[in-house]
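Starting off, we have a lone chain in the form predicted alone, written out as structure tokens.
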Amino acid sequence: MTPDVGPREAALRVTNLHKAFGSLDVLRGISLAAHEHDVIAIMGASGSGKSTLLRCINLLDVPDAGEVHVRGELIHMSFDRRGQRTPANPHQVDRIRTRLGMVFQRFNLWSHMTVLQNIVEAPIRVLGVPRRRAIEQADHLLRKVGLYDKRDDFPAHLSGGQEQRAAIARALAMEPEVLLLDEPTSALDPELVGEVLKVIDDLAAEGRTMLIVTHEIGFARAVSSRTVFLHQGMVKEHGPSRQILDEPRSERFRRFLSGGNWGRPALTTPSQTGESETP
């Protein structure tokens, strides 16, 4: 089962992606496309390959086979002396990564830098943005995520929800074409989840192109345009979110949904218990 892989140029397109760790096949031929303004929710039980998919898209993990295109540009691959697949051009990878913003489960803020410093560092050093302009942009983003009053604080002084909102602002500071969010609420206490989901909801309303690995079924139904359900490293079901979340076709997806936070309000009472562990 393959999501949209037609000829229309996509903001992001992956084709037949495979990834194994030792004898464990984590991704087994995944293909999907995200067009401009798409918000794609990626769902599945633990071990289904959700996080690995995002890491392979931006080459944090190198896929064993398959292709990744960003705005029609293929990320070229080759093989090293040991026969391991590797990017053919590290400079291309560095450039592509500036177009793919990544938000991790556990924030990954630099602990020795203030919130403001975390946000301006990459635009200044990687993109060559003048410092004054980078600070102006950071202040704008901090207001957007509700953290302007925390701009001079260090991450240790923030709550988990504040850290994750700062991490989102840091990713946005690179002006990415596609934002990849890897379970952005999974490391948060339940009462902090809503503030992060509200920021993501606002970004979706702005027309941001996003791939979101999430357990929040109500949120996916309300915010995402399409949902992709992974099972054992393959796309088991996909389609418009409201359609397939209301009327899942496969028994496996129905069982997954019955174990989640189905039916709860998307932004007011989010839960982090939305993943079924049944393989």
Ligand SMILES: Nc1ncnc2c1ncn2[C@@H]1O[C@H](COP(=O)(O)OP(=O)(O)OP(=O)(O)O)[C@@H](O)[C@H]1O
The other form holds:
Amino acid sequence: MTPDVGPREAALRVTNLHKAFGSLDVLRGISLAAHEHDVIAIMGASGSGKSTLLRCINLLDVPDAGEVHVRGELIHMSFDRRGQRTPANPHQVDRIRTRLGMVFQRFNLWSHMTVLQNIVEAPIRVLGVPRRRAIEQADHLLRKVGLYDKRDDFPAHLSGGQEQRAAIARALAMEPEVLLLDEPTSALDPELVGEVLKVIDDLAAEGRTMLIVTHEIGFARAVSSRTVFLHQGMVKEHGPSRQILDEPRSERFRRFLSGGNWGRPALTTPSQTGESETP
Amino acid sequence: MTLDLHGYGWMLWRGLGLTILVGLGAMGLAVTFGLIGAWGKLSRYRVARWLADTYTTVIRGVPELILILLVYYGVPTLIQDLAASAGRDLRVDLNPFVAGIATIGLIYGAFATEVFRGAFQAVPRGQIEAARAFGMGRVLMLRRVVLPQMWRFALPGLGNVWMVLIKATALISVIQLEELMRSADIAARATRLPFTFFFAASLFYLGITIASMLIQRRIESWSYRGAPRGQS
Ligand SMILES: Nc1ncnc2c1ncn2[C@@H]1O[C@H](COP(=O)(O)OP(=O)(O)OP(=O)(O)O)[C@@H](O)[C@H]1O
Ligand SMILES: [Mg+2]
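Moving on from the form predicted alone, kindly provide the form predicted together with the named molecule as a structure.
Zooming out: every chain and molecule, the one shown earlier first.
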């Protein structure tokens, strides 16, 4: 995929990303760009490197080659004494990470903190937002994701869907420029998927820039502007979601969409995501 | 039946006080050594790992009594010899109270090292990654995410270390510190009633243990706020 060079700086631009774990080449030259308000769905079989791609973007994994720009700012890399590629400036990485919200498959809420504490922690400690303002903002976000009544509960006392909504609120509290979501619903019981998809749908409607790894084909069609299909470490297919999800060009993607090579049936049909007649 | 202590009761109480003091001091030291040791064992640096492994291996391999005697008699000698070889005449006497705390702390620090190592590793990786993903630096992450949860996992193990440690303080009676064990011994010799005094001493130790268990339960239920239900 050639990076599309837009008139404006892309919110996020990934160029020629490579990552191997030992002899396993997971990413073999991935490029993509997300402009402001883009919602990009990332699909691919299990093990195709979707999580690794997101983790390389915020440097939880260090890519072996390639560049990441966040609104034009390049994350600088260098090599350590043993010749390992490593961020040149850890402070830059920390700062960039505050601009990239991350939502994990398994939520990863801090279990010793209440929902509210989870949400205000990084704004207060990392961004230096005054406590009162952080709490006001957290309460606003909690209402938005429908968790205000759970604000003083600990994560262990929430359902999976509630945990994931809390995790989304936690990411939003950083006011990130781009939100990275790694299979936000695949650890949830089927009946809890809808409530989380609804929240993400609302974010898309607000014009949030998002990269969403998902297996929910109906959801991707309804919510994402573009879809990227990863196969064997490369972008096998990409394009406007409606177009390529309805008419996949490659045989590989067609098989993936029909569930042929994917052990799990798609959980959600467009009607289940409900309120998403808007595009 | 009441226990007639023939006027030596005050001595046992004083010994009890000293035992608890030595125990608390040694525990504080053990926790400190334990944190450092666990940090060493989990370190990226090979030297740190090697030092920490050597520490726990040596402590586990040598009887506690010998370590106590080594520290109490050996360290002053060592210092004097070193001073002598530097041409200085130095007379060092180790206070048995300090020597006792230092040795017991050193010994149980090795056990605390293992407790803390396990506890650090029990902190869910995903929560550490979340901290990194939110731009927390190493120190902030350690302080706000890792340590608070690590304590929760370490508490049961530390409780065990404390129970064993408080009993092990009886060993330092060999360096003339009049803690509970030595007080009982002195009283037993003076009155020729060994059973009475050792039985009384054992009740004191048991009392400490029971009180410790109650306190530990309190602390644990407090620290388990928010832990998954099955865990608490
Ligand atoms: N830290 C690691 N060390 C070694 N191998 C890894 C590591 N992380 C990922 N891998 C391997 O890299 C490959 C891609 O993993 P990744 O998690 O990115 O896949 P994925 O597309 O997200 O899959 P899934 O749909 O199952 O989440 C897998 O084969 C995985 O085993
Ligand atoms: Mg994954």
